[in-house]
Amino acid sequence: MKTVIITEGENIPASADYTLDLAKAEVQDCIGCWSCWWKTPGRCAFKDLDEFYHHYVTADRAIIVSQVTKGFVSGKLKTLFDRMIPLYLPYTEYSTGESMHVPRYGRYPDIEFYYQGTFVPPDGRQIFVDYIQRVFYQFHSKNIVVKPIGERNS
């Protein structure tokens, strides 16, 4: 099983075929130029994530370890989510009763999303979990698990 790990500096005991450490990587912000859809389909104008894109779309699962920052994902992780748009086509479909981008590839990895941090107010945790579930549903992942880091199995 091919595994990609996306982390924000945490060392997690898991074997991976590729690791993207957002604490070390310099990921450019999306500038909304649409080059990834019109000029160079599937490829961002910035080349900093080319290797990540390849490993992500060929992985069976992606393990993501996130720091909760003010009840939300960190700015670096949100930037990565924004920059994943080249992995989908610019066209939208309504087959699920809602607008979704058409997948560019035949399959996307299952997601294991682990977070650490606190939430205020208490219902903030559910809002966070719902957001992550929604992001990866829109990213066409079939199996999505969102749990606190303490509930991660090795």
The other form holds:
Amino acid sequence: MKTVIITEGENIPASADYTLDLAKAEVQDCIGCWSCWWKTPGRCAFKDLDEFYHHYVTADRAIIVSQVTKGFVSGKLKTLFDRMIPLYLPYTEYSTGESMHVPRYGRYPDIEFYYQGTFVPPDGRQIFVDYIQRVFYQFHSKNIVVKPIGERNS
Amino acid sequence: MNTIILNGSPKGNPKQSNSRIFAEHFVKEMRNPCEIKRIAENDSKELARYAAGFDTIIIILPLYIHAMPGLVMKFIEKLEPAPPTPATPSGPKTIGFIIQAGFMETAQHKYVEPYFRRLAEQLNYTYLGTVSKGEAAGIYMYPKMFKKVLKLISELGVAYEKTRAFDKEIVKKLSKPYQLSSFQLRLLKVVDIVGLSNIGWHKVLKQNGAFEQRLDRPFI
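Having displayed the form predicted on its own, please output the structure of the form predicted in complex with its partner chain.
In what comes next, the whole complex appears, and the chain from above leads the way.
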């Protein structure tokens, strides 16, 4: 099973075929140029994630370890989500009763998303979990697990 | 009571920024137009400190993957909570959001709106609300087609200047449709089947000499 790990500096006891550590990597923010959709289809104008893209779309599983920041994903992780748009086509489909991006690739990895940090308002955790579930549903991953890091092996 | 408008567009070319257009129309007909600053061209920490000097912060942003762009989250990370008791002579500080997005239905925004509400609490700010407008991606390309929308944004700004609130009726108009109706879905599916929905994309792909590559999978 090919595994990609995305972290924000944490070491997790899992073997990976590829690791993207957002604490070390300098990932450019998406600048909304749409080059990946209408100039160089599937390729971002920035090249800093090309290796990641290859490993992500050929992986069976992506393990993501997120640092909750002000009750949400960090800016760095949010930038990574934004920069994953080249993996999808510009077209919109409506088969689920709502607007959805159309997949560019035949399959996408299952997601194990673990988070660490605190949520101050009582429903903050649910807002966070709902958001992550929605992101990877929109990204066409079939199996999505979102849990606190402490429950990783449960 | 003073307000700063923060344009959360990460666009490299601000001329192509729909958030900029929204921001300019929001203040256009105010008696005393609010200051507008662009998050992308400022240091986040310094801008957060500067914005904290205002009674109200309104962030106008595009929806990227159901939430704020990474650049805007990096700015939010730098916002410090206001003191818990009246931070201004006129009461607590206030924060609000105006989202513009490509997808038609504003239900797409429902994953970030509750977060913005809770963020305001974390910051000890009063939550002004979140205004949502879908199907806005083409505004900078075809501004004449969006005259009505931009007029509503200007009216929202005028009402805000008078009341310090987002006018509920205007917000309601802008947020339609919240979900796609069964009629709209049927229509969109037909448009999709006959290939009309992708005409705009294909036109630009052809102009860029990239039409034949449009379905490429370069990373496998």
